[in-house]
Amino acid sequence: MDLALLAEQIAELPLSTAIRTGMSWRWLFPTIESLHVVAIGTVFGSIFLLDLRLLGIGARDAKASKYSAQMLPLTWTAFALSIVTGVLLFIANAPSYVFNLQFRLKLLLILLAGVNMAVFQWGVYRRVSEWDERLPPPNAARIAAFVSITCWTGTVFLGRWIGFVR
């Protein structure tokens, strides 16, 4: 499969030149550059919250399950924004962003993030009623909690890098 050719058949799709050109909408493209923005501090606001809890450091008196419960349902929601909007702004410069090595390292990221959070949550946090209150955390939860935080800022800086890149 040739990449660089299905991502210009990709940016050449209606909602793709749409968006691009801001045809009908100027105002299309810096609407979901800025959802987006929004989008991904919220994610990352949210989860480095959490991190900071994990590491003993942020909301040492809250029970780390109801933190969790608390933050994970904006966590998710500004997450599913973020994927769409994502995708809305990756489709209208397919072809720029396809071979960007920033890019492709922050979807990187995003994938490594995803499974710190799968090994988290499958592994230590299944236990969480033996260590909720206590403080630190056991060593897994904050490696764990400092995988994250390296991970998502690393998206963001990787995020805005992409637009300065060629």
Contents of the next structure:
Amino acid sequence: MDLALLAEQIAELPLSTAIRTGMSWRWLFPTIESLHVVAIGTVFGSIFLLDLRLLGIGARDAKASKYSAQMLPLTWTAFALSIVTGVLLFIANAPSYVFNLQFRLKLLLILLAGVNMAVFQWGVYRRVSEWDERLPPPNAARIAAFVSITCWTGTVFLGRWIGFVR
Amino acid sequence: MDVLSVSNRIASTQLSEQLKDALWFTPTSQSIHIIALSVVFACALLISLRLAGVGRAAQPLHIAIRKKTRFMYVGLVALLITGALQTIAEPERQFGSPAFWIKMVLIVFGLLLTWWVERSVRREPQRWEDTAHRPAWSRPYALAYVATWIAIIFCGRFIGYT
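Having seen the form predicted on its own, I'd like the form predicted together with the partner chain now, please.
Complete assembly follows, chain above in first position.
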């Protein structure tokens, strides 16, 4: 599979062209970008607050399970919007992203964040009733929270650096 | 003293030149700006959802709002610092954009709304805790509150396009 050719074909799709050139509305691209920022902002912000609780630093008066139940629906909804807006931004300029190191590392970090979350959910979180109100939370929870903040901070930085490094 | 001359004076300072020359500055500053705005926006959104009675509650309302507004104020300081440095680096880009000025007005408005809701809930925490006894304006307020912060993000993105 020729990745460069595939990327060019994706960029030539009618939707991609419309976003890139703004044929019917020249503010389409910045609008999608803005929605992407709103979405990733919600993802990062909600995860950050939850991770502070799992580290035992923030919202110490709230049960971990309740705080998680409050945050995660928001996180997942915003993540879905991030993916949709991210795909729209990607297809508009696919050839410039597909071989970009920062972009690839960003996707890798998002994947890592997902794996970390899965390990946490099916691991220490299954016993959350044992440590729901305990401070500090168990080490496995604190490690997962630290990895999470690191991955998502890295994702934000890499996302910004995409356009700045050739 | 007009905006253009202020802009030119800032652009000719040593700090402005150094920031323009430092290739790492813009993406790093913007990344910190995004991280800070993420915390601010997530808190604003969560406050709005609580005021509207949407979603699950993990803490009493007055505690949740007090803690979140604290995060917001810290985040806003970080936004001010990174925003100011970005403006010093490229004053003409910011000052010359209508979106920048609209954003500044909206930020002041957002701060006022934050102060207002925090004050209102702090004064009558029990009344606000029960969704049935909250003032009728709490839901439209929640909508206006989150809309303000979304508009601020949009204005921020549109600075480079206007």
